[in-house]
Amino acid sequence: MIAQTPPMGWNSWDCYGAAVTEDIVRANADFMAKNLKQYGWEYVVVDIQWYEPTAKNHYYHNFTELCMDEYSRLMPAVNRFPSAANGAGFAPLAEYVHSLGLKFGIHIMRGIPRQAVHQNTPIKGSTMTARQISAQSSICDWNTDMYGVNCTTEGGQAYYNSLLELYASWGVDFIKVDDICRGYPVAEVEAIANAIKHCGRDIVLSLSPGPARLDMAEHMKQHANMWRITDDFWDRWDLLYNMFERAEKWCIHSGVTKTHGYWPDADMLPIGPINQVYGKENRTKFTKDEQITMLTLWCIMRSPLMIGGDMTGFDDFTMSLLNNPELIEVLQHSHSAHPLFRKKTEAAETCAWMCTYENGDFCIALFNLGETEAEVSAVLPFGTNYSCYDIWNKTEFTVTDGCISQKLPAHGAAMYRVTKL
């Protein structure tokens, strides 16, 4: 099954914005697969324009020339991924990660390369051509390197057909597809799905950016594994703020059929260092305590989780957020998550989430979102006495008045594994 879980790994976005790599990439897979493999991580994401020579950093050469083949598809800049020369693509790459028991991803953007409309090159299993398929007037409005397809026309098909023929070939596990999420072209999104679905590999459709049309869910349901809820989500706190609400909507849309798996996905961590073409001082603003808010609602609503930050750069601190046996199997383990209340009041606005384990027990979260300390309390809904199990603090103590309480630092939480005596 595809995506049985919520997906789990490390995107190059956070920390190198298009610029990204070989080396870098293979630094952090190295780094996943000696301290984060154990606990679940497995997906190495190489980012945006890795088709692009001369990117710096997360700004865009508007109209730049891009590495292509000759059948319209973009490749990887060789002077980046020296492994891809001779027309090996990233199949090195991708061969290196899997070596190391991980799954190797890439982002692409929806669309055509303007650059081979403008050739008018031949498209891989049609006699149509790129200009002939290409459809002029969708274009994004963040980058230049893409129209859209129009995918009535048999060329259309096949050239994503052609596109993942050439990533299963590459040994690719998870395209992220931009440019694609918010606006939701309908048949953009059931062609690159089709051609997955008939690529012969089994690949993790993640579809970008949010936020995403809760009137298309059940669509996206049935032909993507993670779709972002959100805009590009960043180290501030009224991103994060903004995310229970989010969460709230989307929370009932999450789980599993028959061949795959379905999860709203709220978008990147930014932990530990980020922005590093700027600078190697650059770290997450989020304080230690929003840190916990992050993995805390991230886990119980099971949206994906991807590392933002320079893995080789992390300290003890955020590695305890991310190899904490107890709250990945939240993610991985639990089901109907909800929240149970939101409070807001002069003086505290405070907020609890339930989910229930596979095995019956349950877990709360709670949640003090105001700008000073304050107690937050939820009564348990199935009697008085219970077991709780601290999962961030790693202790474990009992109820016997039917309540948990605890009191929280300002954007701070808490999460406990709680069974019924």
Contents of the next structure:
4 protein chains.
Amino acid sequence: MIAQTPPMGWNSWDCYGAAVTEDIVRANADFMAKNLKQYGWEYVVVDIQWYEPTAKNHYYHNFTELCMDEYSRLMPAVNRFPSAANGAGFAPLAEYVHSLGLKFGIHIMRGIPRQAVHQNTPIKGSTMTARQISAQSSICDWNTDMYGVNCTTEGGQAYYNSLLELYASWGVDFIKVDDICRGYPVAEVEAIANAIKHCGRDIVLSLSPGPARLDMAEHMKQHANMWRITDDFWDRWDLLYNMFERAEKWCIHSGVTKTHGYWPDADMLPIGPINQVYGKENRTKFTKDEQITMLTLWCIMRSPLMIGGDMTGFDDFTMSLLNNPELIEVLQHSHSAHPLFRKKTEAAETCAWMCTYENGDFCIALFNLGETEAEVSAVLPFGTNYSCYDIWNKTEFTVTDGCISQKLPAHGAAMYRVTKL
Amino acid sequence: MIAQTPPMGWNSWDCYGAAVTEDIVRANADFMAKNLKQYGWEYVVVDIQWYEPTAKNHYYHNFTELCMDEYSRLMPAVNRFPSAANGAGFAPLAEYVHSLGLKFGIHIMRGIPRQAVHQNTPIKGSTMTARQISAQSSICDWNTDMYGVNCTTEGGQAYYNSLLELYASWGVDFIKVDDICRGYPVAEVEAIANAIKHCGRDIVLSLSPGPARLDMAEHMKQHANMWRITDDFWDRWDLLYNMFERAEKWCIHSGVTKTHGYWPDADMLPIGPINQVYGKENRTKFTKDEQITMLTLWCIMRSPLMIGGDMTGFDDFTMSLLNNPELIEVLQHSHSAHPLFRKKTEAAETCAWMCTYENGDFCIALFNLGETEAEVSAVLPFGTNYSCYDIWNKTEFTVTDGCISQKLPAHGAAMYRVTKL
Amino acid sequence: MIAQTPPMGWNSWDCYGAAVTEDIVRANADFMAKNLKQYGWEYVVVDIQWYEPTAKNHYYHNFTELCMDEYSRLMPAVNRFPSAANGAGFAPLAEYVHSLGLKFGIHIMRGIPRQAVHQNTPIKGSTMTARQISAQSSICDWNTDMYGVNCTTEGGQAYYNSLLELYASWGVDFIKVDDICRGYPVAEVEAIANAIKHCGRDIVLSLSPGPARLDMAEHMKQHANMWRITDDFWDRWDLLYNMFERAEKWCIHSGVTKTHGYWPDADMLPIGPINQVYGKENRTKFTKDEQITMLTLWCIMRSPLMIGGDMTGFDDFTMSLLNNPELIEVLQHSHSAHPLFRKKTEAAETCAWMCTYENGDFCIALFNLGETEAEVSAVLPFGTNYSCYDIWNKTEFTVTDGCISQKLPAHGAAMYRVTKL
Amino acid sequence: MIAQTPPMGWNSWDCYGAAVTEDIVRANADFMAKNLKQYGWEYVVVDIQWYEPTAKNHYYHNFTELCMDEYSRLMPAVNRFPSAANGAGFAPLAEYVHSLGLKFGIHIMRGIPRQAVHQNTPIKGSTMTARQISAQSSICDWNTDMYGVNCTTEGGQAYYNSLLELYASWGVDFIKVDDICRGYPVAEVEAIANAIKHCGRDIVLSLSPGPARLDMAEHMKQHANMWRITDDFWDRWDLLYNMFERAEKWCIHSGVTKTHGYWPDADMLPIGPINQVYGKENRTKFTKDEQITMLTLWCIMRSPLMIGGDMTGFDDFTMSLLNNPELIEVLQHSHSAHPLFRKKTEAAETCAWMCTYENGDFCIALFNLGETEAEVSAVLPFGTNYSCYDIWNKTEFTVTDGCISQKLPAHGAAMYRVTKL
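Form predicted together with another copy of the chain structure, per the form predicted alone context:
Then the entire complex follows, led off by the chain already shown.
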């Protein structure tokens, strides 16, 4: 089964933008294998523009020349990924990542390169050409690399088949498809899902960027493994605050089918050193309490977890967010998460979430969304006597009034495993 | 705790409209006490216009004279409720219902009688008059009995306090407040909730009619025990079909606080003899499969259950919908209900819901929303081996592939208690 | 022909609100006959709540007792209109106004008195009663006097016929119907228009309050003589400023049919002493330039002119706005008014309007809508040489470049009659 | 003054789509000079894709190679316009048209060729390149030739200056800029207007396609000479019917400034032989009455008149639409057009328009928009006695009741010059 639990891994975007290089990927893969693999972390994902030789940071060079093979398919820039030389593509890097016991992922933009369309290059497995399969006015708002693909043509499906054939041959385990989730071109989503299904390899399909359309939830549940419920998420409280509303809307839409899991995705975790292309001093602007709030929400709602910072620069606090087995257990072995309440008064804004473990125990998360310390309480669904385990502080206590209460700092959170007595 | 589980009872509207009389109420209370009380059914509710002497059916007499006391409070029409003679109000009828081990409820319209306003009658406990507390342009669309109350005035709260004081003195256990849920006048909701809180008696607060505003969910959870998520529900498939979408939106908003339970309300069950004022031959137009679908959805989503038909005319099939202990157990002892999927193809439209029992077992409901027989399947959240108990057919079986499947007739449903092996 | 040119007159609202009395009406009629009649001013209109004995100012007494005849028809309060004693109604006052060579008008609220409905009084000429013809939930937002009338009933038309029969018998020449223009209940508009048509007297029909619905323009042109294009207009620059946009939308909708004229109505002129019920020191807050701007716009767009201030307290400047024959000529003998341009830059906001005289001459109005002095220019449609007459300053000059330009103070206006040389 | 009256001419689109050739242009210019010039017709306009060597009809070849000079400027395809050989561009053809006493126009797409952007070619008069001035995600929905231009860059204005410099050197008198009117990119409109202003030649600026944004009317009046108020207009009654509503909204926005005229444009006249690239048998599907209705509306509202059919194939009826001096006089010497009414009943749908001649005479147009013969009447603004000249039938009569009436066939029109007696 693909993505039976929410995928966990690392993605290069938050720290290196469009400019990540092979040595950075290898260093982070090494770090993950050594320090995080045992907790469930496994995907190492190269984000956008690995085919652009001159990328320097998070900005794109409009209309610049991209590395492309004879079949209109983008290829890694060898100056940035030396092992890709001689047409090897990402196979050597994937092989290395696999050798560490991890999995390898890449980002792609929906569509076919504009340069392929203007040069009218061939499509593998089709007599149609790039120009013929392109969807002329289907373009990305913020990046000039691609035209959309007209997937009602035979050549459109052939093109995506040829991409996935290539990626499967490289050993890719995960693709994050960009410029596809918000507008949601249905035929193109289906063509990609179909190509994955027939490529001969298990590959997780991640759709980006959000906000995803709630009215397409059932379609996403059938065709993708994860989809972004927000626009790009960064280390700003307003974005984290807003995630609670999105999480509430999407919480009923995670789970598994017979073949795959599907998970609304709250986006990457901007923790530790991020924005590294702008100098080594950039670290997340989230407070520690905010980072705890973020991980608590992501885990209880079962969002995929993708580390955004350069792991090689993580400190002990950052590691403590990622190597807590009881936290990861909520992510992997709970179900039916939903908010219990959300209250806003002049004095305080608080909310609580609940989910259920496989054995029927509850997990309760309390959140202080306000700007001052506040007491947050949640009433348990049945009866009065419960034993409570504090997942962040690793302490235990008992309640006899059916209610769990905690003083929390501004922007802070707490999380408990609760067992009926 | 008030309404710790979703209220269960009988309401006079579906069968008698605005024209119910005391003997009918007593006959239904007798029936409930004898045949349904043991399964959890307890409320007997007199619906709209008990203060209107000439009411004949479901239609209202615009601007007609209503029975009212000297404090602008509506009183039972003695020609219809003889025990209310001499100012006794509903006290004798409530006492009778209580003597059967049941609880007694009434319907009221939000506001103050227009006739009180035009006559400018006094308000008990206030020096303000009916005219002074009325909200001049706040009227009901479909009934001319009342003006809204301006609850920012001292007299507005005094008026609602005087109502609840009277109802508590009668022994009322449940009030269904009408013309309040859809528009949701916040101050008026709070004034009523406040009056209940201070009346010295536990009284369930039910808000009607819907569709309730989803953006007011948290306010309702704090101030009411149940609120209508639809406009009036009748025995038509399109209305039942549409309830699935509403249920999906509201499913995360049921539960308990320290003082009360709160339950999104899918409205009364139009089963058995309904519309009795139009002749004795009117029975529900729902098929048996549709009635099973209705009860399955209402119970898994934990909607209050209010019988709409005249119970004294129930046949065995109708009774079988109401006296199934395993079905009532889902209503009373589950949590975290939510849809697993909803799929629509050219061939079929199906969906499945899941909730969880106190002990961690799952309840799975399968629905065929289409017009032809269809196979419906649901994948269980964890692992493959489960024992399954069919709640409607009272049979057991085992699955070993993590998936429960069933052929269902058009508009049909199935429901299972599922235990991990 | 009714209202062949835009009606000109005086209305009691701006100065006396709901509280005008007979002596005030007579004094203003006397003033008009003596000082303004010769310029075209003719209507004397008693505004809202002449049937309310206790009215004191612009505020309404909710649900208060109104003077009403045995047929559910409101009657003048005799304490305020002594000549109405003994059921004479407004006949004596109308007769007096007619004796001065003027015309008499009244305001009515759409609908039937709520007190008639609650008392269920008869309708003249129908077997239906007030309760039966009332439109139960059709009420005014801001006044509690009336319910709407269900004009699809025979009794609904009979009621309006009975009103107009009464008004015609009094000698009413003009009715301003309130609470009807914005929501525009089509059947009720038609019932009133129909009642006027058959009452045996020429009566102008004015609809209030706005903003009127542009999509109903053709219906209004057929059934009414004037309709308000704004909500209540008062002596505030923002309201005058906004009138330009409304005037632009409505300018093509004035004119005549074979039987009547129809005129979009920019509302009363709050000039001179207004709000007199609050003390004698209240005068318009408009500057002189703003008053000139107002009269210029109203006349070029051919809005009805209804004086809002108490005429007996007018000073020379105020009179100069009303007794300028060249200005009134634009109102009465031009056509095809429309804006030439509207320009907004950081430095200035200006616009110009044009209309055409019967003989083909142009009238050009220049407006400075900004906050500082500005030059405003308008290009004439054909050729270069024109003689120009300044309507406000009564001077003449010639232009040879096809363009008329003028420096104008903030909020100021100029107006020219332009003849091709 | 540029475009002092609404431009009149011929455009190649309706008859030849993207595939017009030099010989066709010359033949139509010859025809116009001989047969229509004396009535005011003067522009000969080459429509879209004169730079596309392989264009065959009204369909575009996506991403095909276009003829372009070294400065990113599109050039005529020499195989279609032989006189453009050796870099002469349209200069020889323009010279020929001028030699006939006519004026020459071309169509351009807003923006810079995508092929220029992908090849990163230079911009004349700027150090910036095509790639640098392109607006990456600003593309046309229906044609792949161009990217939008970022006109906030110095190079953006330089590019448009270089275009207009070239066109002025060719002798172009009129440019129809496409893909600019509906979306209305303000900076790009201003850059083009600015380039025209400084190019040293009077050039009419026409903006296409519509519907234009009414909220940008004042901006268009300042920067353009004509702008399309509809999407492409063809020979279908529904499109002609809908034009009346658009005409009503735009009628107040035509006129002149000191430097130029501005005219809302109802689009080309699909008359005579159209769609010639699909075979010689295609002629307009409009009935004769509909063609009369079209010309009547276009002339009274003062829309530019651009003939869409191949003039060399015109029959006598078609010519009669174009060589009626009294009709052209309305177009060129009237003002203040506006609808008098528009009435729709079950039996008929009619409307009337009015405008005014320089000397004060009125022009009245009557329209039968319904499906059966109907009488249409219009009331004249002042008085009763008028002499009427029927512009289409060239007859005269007198009215004495202030009203002009005519029986009209379905979809028919009549038009009168009316003089007060």
